[in-house]
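Single chain ahead, by itself, as structure tokens, in the form predicted on its own.
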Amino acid sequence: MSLITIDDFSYPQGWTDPKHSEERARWCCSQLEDGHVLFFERIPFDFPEANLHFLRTQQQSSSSLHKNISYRPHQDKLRGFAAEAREEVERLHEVMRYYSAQVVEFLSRLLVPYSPHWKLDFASFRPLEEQGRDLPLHKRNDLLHVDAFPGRPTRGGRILRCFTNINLTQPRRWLIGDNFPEIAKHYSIDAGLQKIAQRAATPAGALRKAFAPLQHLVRRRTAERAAYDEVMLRLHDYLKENEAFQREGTKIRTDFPPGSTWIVFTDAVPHAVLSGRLALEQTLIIPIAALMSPEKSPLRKLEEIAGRSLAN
């Protein structure tokens, strides 16, 4: 893993001619798929100072703040925020809507090969200080983990996230761990990879798949999960539970300074957030067919170890 600084779209030296835009975009996608982090020293999309000021003041307001304030673009809904004044809620909704649209427009230019195929997921605002938060083990952000969504299975699609630190003075401090192939090789079996893969291949597993489209009628959250999603959820929890991994595993401390933006596939780059408050984030799901190198994806790496398909 390395942090690759992108300065005003002048990617590798000499790639400033517009005719190289497609080549630059493919290069950026490839760097992300290799487990690197694309880093911008400043906010690379339009976000007015008035919006930034509004978000920065929320930590001092009388609002009731959850762990994350989420914005769901497809539904145009805001979750996790309550305020006495209706105008404050409406203003935050407007700010998050604008933020999400600007990030997606920016990423559609930066990562052109992905944009026709991606699935737009949630945006979030994280106003609370991460250090010292009292959370259940599996919800702690300060422990190294790879991302998996319990309620939003990807079925092999990759989790791409764009973060921005809008804090004026404080960096957002991360730990970044070893690359995914190493994590999968050392921990996926103990996390339950083979058991989950074998269970999915049994007649009972096939029957569950056949009836999965109907399971929403009984509101089962696992209705659309593939074996891959089960493995990734278990790996997420297992890494947080594993004291030896947390103590002895590879850890690179990375401070993302005020005003910076970074993009990373968080399903394959183990990470932990040690400290910081006031961060924004937009998630996109990239289907396996849209990748430059599908063979490098967590899905394909886990399938190599399991010896069978995990996407069905």
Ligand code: SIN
Second form
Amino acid sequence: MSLITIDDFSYPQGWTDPKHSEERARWCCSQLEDGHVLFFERIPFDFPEANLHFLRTQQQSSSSLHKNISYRPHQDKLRGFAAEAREEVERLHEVMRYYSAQVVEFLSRLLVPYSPHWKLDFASFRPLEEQGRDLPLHKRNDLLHVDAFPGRPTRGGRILRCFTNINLTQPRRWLIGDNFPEIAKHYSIDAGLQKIAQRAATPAGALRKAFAPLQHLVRRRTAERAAYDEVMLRLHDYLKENEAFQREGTKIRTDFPPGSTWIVFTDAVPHAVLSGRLALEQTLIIPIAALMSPEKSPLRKLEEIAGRSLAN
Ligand code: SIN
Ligand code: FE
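Could you present the same protein in the form predicted together with the named molecule, rather than the form predicted on its own shown above?
Below, the chain from earlier opens the complete complex, with every other chain and molecule after it.
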């Protein structure tokens, strides 16, 4: 993994120059798929100072019920805020709506090959100090992990996230781990890859999948999961549970300074956040068919090891 600084970016002219924008967009996508992090020293999209100020002065309760505030662009819904005055909630909603629209517009220029195909996922605002949070093991983000969403299976689609540290003085401190192929090679079998792959391929597993549309009515989330989603959820938990991996696994400490933005496939790049408060993040799901190199994706890497398809 390395941090790739995109420093000749100037909003908005830099990326609209047709001479190099397409070539550069393909290059950026390839770097991300190789497990690198694209890094911008300054916020590369429009973010009015008044909005920044509003977010920085939000006082969140320290309740562990809400790790963050989420915004669902498709439904235009805000979730996870502590009860505050109605005007404040409305303002927060407006700020999140604008942030999400701006970051997506920026990403659609930066990563042109993905944008016609991606699925817009949630955006979030993370107002709490990350250091010393008291969360159950599997919810702890200070332990190295790869991302997988229990409630939103991707069936092989990639989790791409764009983060911005809006703290004025404090960096957001991450640990970044080894490449996914290494993680998959060393840990996927122990985490249960073969068992899940075999279960999905048994007549009972196939039958369960065939009836998924019916189950869907009862247990929506489980029914939509492919074997891939089960493996990734298991790997997420397994890595957080594995003390030796946490202690001895390869990792690089990375400080994202105030005002910086970074983009990364968090389903493949192991990461942990050690400290920092006040970050924004937008998630996009990139379908496997839109990737520059689908063979480098976690789905294909895990299938290589399992020796069978995990897409069902
Ligand atoms: C995560 O582990 O996905 C969260 C990282 C962060 O909030 O900086
Ligand atoms: Fe994560």
